[in-house]
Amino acid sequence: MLEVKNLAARRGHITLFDQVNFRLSAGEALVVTGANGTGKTTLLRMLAGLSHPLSGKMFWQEQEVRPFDPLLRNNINFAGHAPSLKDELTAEENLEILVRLTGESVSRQTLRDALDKVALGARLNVPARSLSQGQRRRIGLARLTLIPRVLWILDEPVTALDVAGIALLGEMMASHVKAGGSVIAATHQSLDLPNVRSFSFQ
């Protein structure tokens, strides 16, 4: 599904990483680990097609792709470590906008069902500024269920989630992989996922 060859990245005059190589097939998960500042977020943004590598190549289903390639955008669901919400909008309104930004459209009932599944049904009309960090993060989890993309790329997805939220995320990721999708996640916590491999920055 996704293959990278000899990827390298630099921040200022510092090389974050080089010679990064791996392949990810359908039904597999890859967990990226490493200390803060080693390049995990930089790598994930490259894989999502949001930034340029210093060098190296990426291939989607054996076709070379470049940053901002529509082929990546149409197949990848990227969630950064920030929730990307508008504080003055409600949970429901934020979720609707996040879905529309990907070119998808769902009914209001579908939006509400998705919020129910992440335990936000009672908060759907609450402005995002009044939600806890964990509840804000759950809006992002609801978004994952509404955007049909085969590869999920998640940057620190368990941040601010409580035990129940982490368990819910784990179930969602496992179900996605078992259904033939793939997941790449950067995290400091262990994730119980099927067909999982790890890639570690030193």
Contents of the next structure:
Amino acid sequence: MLEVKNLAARRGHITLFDQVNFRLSAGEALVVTGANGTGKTTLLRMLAGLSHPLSGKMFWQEQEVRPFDPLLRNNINFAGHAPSLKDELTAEENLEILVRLTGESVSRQTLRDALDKVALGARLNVPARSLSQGQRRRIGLARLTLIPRVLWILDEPVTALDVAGIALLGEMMASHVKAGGSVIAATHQSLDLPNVRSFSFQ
Amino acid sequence: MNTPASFPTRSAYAFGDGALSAFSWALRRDLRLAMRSRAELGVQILFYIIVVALFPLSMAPDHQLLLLLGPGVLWVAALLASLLSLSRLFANDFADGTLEQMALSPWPLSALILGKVAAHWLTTGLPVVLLAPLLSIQYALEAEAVKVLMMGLLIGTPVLSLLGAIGAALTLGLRSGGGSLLALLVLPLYVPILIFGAASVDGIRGGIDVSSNFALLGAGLLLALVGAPFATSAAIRIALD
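Next, give the form predicted in complex with the partner chain, keeping in mind that what was shown is the form predicted on its own.
Let us now look at the entire complex, which starts with that chain.
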């Protein structure tokens, strides 16, 4: 599905990585590990099509793609460090807006069910500013399930989540992979995924 | 190696697809956010009113002098009011990650930007236009001059929002001094609008046809409408890289 060849990145004068090669098929998960500052986030942003590699090529289903390529934008669900929430809006409004932005339409009931599933059912109408960091992350989990995209790219998805939240995330990722989707995640938490490979930065 | 059946196989959108949905998504979201933080909105409008009101207080109450100065003061205040809220146009979305999601949306980024700019104009430009008749009382402008002033502001203020968006996108990611750099970047671009806008009001006093100034303002608006969203989206993509 996604293939990268000789990908390299540089921050300032430091080469973060070069010669990154891998191929990810449908129904596979890839866990990216490495110490802080080794380029995990840079790699994930590159794969999502947000930043330009110094050199190297990316292919989506054998077709070469560049940053912001419509092919990537139509098939990837990217969740970065920041949960993209607006403090002034409620949990439900935030979720609706984020799902709509991907071109999907969503009913009120679907939104509520999704928030129920991440244990935010009682907090639908609470402004996001009054939610805890973990609860804000959970809105992101609900968002994952509502956007039907084949490849999930998740940057540190377990941050601020409690034990139950991490279990829920693991379940979601596992069922996504079982359904034939793929996941690329940067995390140090072992999430018990099927069909998982790991990629480690030195 | 095909996408499994459980996921919609999405090929690339054709050019312009979803532009209307994108525009209305951004417009409605930004208006809703503006309504939730009305205090901020009020500050901008009060700023405009106060700047305009300061000038008559600072000089001799000379009827002729005020008449001459009025349109220019209102125009300069309009520029400053537009500038005041520009630094936040993309900064909040940039900080909380929404801008990333907008850039990764299948919708065209330029249409999303146009929606945001429209919301910016409705919340800062339109109040400036609507308050103009009230504020021109202080400058003793006659009815005809007020009409021309409002028309000019109506065509000119959207251009301010459109050009300002380019500057706001270019200064994204600057840690500090982004606001003052933005002013340095954008105010020179505002100069033609200021000249033609203020000149149109002077024109009626000299008995000159005002339509040429309006035509130039209108041309500026069309040019900005076509060019600014694309320039802004290019600047945003650079900021995200």
